[in-house]
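A lone chain, given as structure tokens: the form predicted on its own.
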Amino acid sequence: MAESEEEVDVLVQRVVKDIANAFKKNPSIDEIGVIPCPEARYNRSPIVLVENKLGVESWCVKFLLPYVHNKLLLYRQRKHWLDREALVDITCTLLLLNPDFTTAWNVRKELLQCGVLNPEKDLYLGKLALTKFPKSPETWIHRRWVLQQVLNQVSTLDHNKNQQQAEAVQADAERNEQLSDRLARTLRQEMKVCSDAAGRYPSNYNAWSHRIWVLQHMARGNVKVLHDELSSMRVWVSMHVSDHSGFHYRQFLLKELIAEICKRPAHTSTSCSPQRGCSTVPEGSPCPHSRSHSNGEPSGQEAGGEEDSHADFTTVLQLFHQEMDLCSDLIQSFPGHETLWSHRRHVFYLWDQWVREHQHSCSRGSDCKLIHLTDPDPGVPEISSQSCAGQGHGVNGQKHASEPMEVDGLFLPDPHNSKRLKRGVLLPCPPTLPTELSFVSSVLGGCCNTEQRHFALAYRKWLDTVIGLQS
């Protein structure tokens, strides 16, 4: 082994072209590692490349990693002199061995900012990185800060095309086309890492902080990509049941969800919905409750909101009732785990706070009919918990109760509504307060895991003294 000044950083500087080498033979690297090694046995270079794995040999890092510290410190003490590619080199080599090295990623900014860099070349690094340290704080900053200047690219370019509309229309929409690939292809990049970052390291704060960051950005308003994250992630929690972190990432799906579908647009004035909470009408036009036709049949206009507030309504209702299905398999079938019950308590007051925030805008529905959630009794035949078609056999034309329907004073749709009969919509049972003291009693009377008892009264006494109150 070198021992001497000249002989050590001989090793080295080889060491840092090996790595380098390594990834111009194989730039299909998908993971690195350290290969515990105490001491070199064989004259043979200490980086490994079996198929898409890197490992370095444990002996050599104690050289490898105080050299290219001290080359990187030096070259911004402006102490010493490296090009570009030397750069490129020796940021790479410590970034895989200490991504928590600020000085080396902000070197790495310059460089991508004056173009000796691409940023999937530095997100690519990033993934490497993260595949030996998942928790890396730096890392996930500066991969924000590269995807930053990726949409800052994508802007530049969409503002310049705004102002040359006279040029070749064809190639501005081969151009889009272009950028929107790019971006669904980072997107789906992103969550890749996140979900393996997730995988290597339990409860991984700054991976799912990342994931919530890249859909604020980079998906903004897109619900299929809100509801395709909600549906992959339902596999994904089912293995990782103690993960707080992968639960609270499901609760903001669960709410943004809910908030692009209660969207209105903001140009028009606001009135009563039963389900969005206001609906829009253009400015000086009629109350949508009102009637249009002397024989009492809602105008065209009301009843296309009516439709879209029905809609908007079961998608809210069924993602709730999802949720909550799920949390009930989850709980029984691994009983014992406080992150499920902290995740149902969640849920349930995410639903019982939409359903207020939307008692005042619809209270003046004028077909609708009402029940109340927390009511043991609605005046309604009791229903199965797949689904509740409103009222006793509330579709196909058949008997309807006569009494209101309610949501903790949010309106449901009059099923006497002919349009609303020839749908035959089945609405999923909302969660109420009955049914989830219903549940819990059923936990307790099959229940033989201390932990799950202990749960258990806790989240009745959270019914109780939060949402048996507030009813």
Contents of the next structure:
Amino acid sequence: MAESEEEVDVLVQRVVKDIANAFKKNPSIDEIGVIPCPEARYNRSPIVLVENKLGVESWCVKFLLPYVHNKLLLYRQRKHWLDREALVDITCTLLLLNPDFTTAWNVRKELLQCGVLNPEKDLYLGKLALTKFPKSPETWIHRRWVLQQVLNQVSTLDHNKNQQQAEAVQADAERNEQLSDRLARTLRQEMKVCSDAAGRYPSNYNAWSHRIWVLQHMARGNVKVLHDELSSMRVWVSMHVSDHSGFHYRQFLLKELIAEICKRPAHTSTSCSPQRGCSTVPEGSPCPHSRSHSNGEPSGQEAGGEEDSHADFTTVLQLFHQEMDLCSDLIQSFPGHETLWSHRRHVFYLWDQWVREHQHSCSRGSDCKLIHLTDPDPGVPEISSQSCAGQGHGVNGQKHASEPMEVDGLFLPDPHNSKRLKRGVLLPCPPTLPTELSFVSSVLGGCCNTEQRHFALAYRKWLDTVIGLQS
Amino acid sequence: MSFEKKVEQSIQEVMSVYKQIHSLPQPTLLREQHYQYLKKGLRHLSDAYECLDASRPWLCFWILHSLELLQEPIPAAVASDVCQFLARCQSPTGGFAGGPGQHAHLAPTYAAVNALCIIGTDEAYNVIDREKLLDFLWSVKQPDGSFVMHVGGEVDVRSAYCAASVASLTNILTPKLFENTTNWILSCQNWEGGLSGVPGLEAHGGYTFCGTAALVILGKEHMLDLKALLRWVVSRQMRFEGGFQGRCNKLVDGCYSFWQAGLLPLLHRALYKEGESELSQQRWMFEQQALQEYILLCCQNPTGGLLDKPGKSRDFYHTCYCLSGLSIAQHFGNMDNHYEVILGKEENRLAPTHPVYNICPEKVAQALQHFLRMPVPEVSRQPGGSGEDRPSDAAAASSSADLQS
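Follow the form predicted on its own with the form predicted in complex with its partner chain, if you could.
Expanding to the full complex; the earlier chain stays at the top.
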């Protein structure tokens, strides 16, 4: 069926219009797709809108795509003029069919910069494109560009606000609240987009990399967000136990959290100071009222350096313990997944590194003594029986090897620290080389899955050769 | 059933069918079929029409490199056509774009320069505007040592490799151009031992190759944690399939036959230079035979072209990198000490490929010879730059000289 150029022209114009109208009709479209349909059977539009799903019948794509692509290129070469509305519609059509077409995103960048488009439109378009093309590198790249524009806008506004400090403080505070609300909303939306894309394609490198970028740029140093992400990701990774990228994200969160926790000296909650600007979601938003809202922030609220640094260690230890717990749980429940073992390695490696780095600073306070994790040197006089919580049983009833009498490497608080004892904080047992080796033994003892055996043995080899050699 | 199990099953089927048909397993490289597939692709390379593809220089490289590995000659007329086409992809401000009239980008620049070096005629070399190319590299260089892929674009470690590759081949490389680049690349190596696209992300096969090869060009590969990198990459060869995965717990993919296996020659040489005494004189540190088996039994389309894994369609990208990986798996060493492991018939043998640039070693040597005769261009950005920046011959020349001497 040879289409004349005129017929194609008419068809394409109609299709582009139909797509634009579909969005006008239903601004809540949340998914796009191509409907396998080799031939146009009736004289009707190939654009199908059912509830919130937009479909394009496949027969028209081979006409549509080259035509629209060519039109845009001609526009770029100044051989053909397109007005702004046409540009918006055409790029929209193009990007829904081929979101890696950089030129189309670049045209939209220009439209954004001259105010024809607002950033939300492109974030929406990108989100839709990702429902069909969850990896699309150019879509993620453009998304970051748009978000950067939004962040620049916000910090400009903030800067301008500071210039008029003498004026209505109340109005400023409200505007600030709106800004940080907007940012918080944007942040949540990005997390959702990443999550959806990660669910659509296993180990979606680009989606997870974007997620990390968003946190680095929109929630820098925000302990609450990091904690929330860590906790909301628990469920996700438990349902995607082969998703290496998902677990890598947890490793990133852990690292960031620990860095943030340990960064702060004798601290009160870090409020968002006006000078700093609010281009990241402030910790206890809205700022500058954050002092009174701690939003369930973990330890570290009290004044007093010694207490705080100790609380830090507790928090860090708890974080690692929880992570190892999660890992053990999943390893037991889902035998034979390399990612889980890789994650264990990483968490242990992080812990091991952290311990080495903080050995000296920890013993600064009279409050605790950290023995090297693989150091066989005893020299531990009295051990408070309270000091090791959960030491008898781990997950699934698996016994930890670290009994109170275990001298080979334990994080021991000074039992004479009465303040601590009064608070009755029970510390979980830290991961150590011996506990890890014993974990491996218990897995080997209990399993018949060949892959699981292989990974357990490989982990043990790694512990012996890599970690063991470092001491 | 998980994806991984499905892949293993499909490969199992392939292997058992093969064994049923052939009493003595003799996997065969379908040379003729691949040649026809590539020839067809070649015909359309220099077509004048505006194509949907923003990867035309890539197509040139993938096809030309595949042909040179198969030791099929490129007709002079075609070579000339390709030269003229690539000239049209060159940006007036330097570097090459995905197609005529587009903006320069480091990836097609890498591909174009490689393709032109494969052609290796004076016409091909003369296409490259070296002065403008250097300007382009400066325009994408960042203060922290990294490079963006194109002006206004994003950074990732591929860009450093693309920049180092073209700069060293065309002799426009100066130490200043790559100031801080080494440290930036090093910061991409993570605890796993592999390298990520950008510091802090997951280790990934493609990025690991690019970062490592870039450091080899800059002469700084010893600054990596080589043992950790070795541990990481050897763990990426799948025990059942024989091919390589791009990242931990992912599926096998034929293209990683080059991106991952290609790291072993680089590591071998780096460790050797570090005085490592336990290195083999005959084998790379991966299962060469198993990889060849995977490629020959599972990655060939019976009508020509190679692919990711059974069930996937063929394309020129996979054709190029499967063949490149096959070549790596067949050839150990350099001209001094060369050892071959050819699975199946002798006719399966491919030409060796240079593990840094991934074009044939003779073409690397020839290009270097040609461009080293020319002075390093002066850049407008460099105040008083004449004579100050001598070409950094050591890294580039020696890396190929080693394979030649």
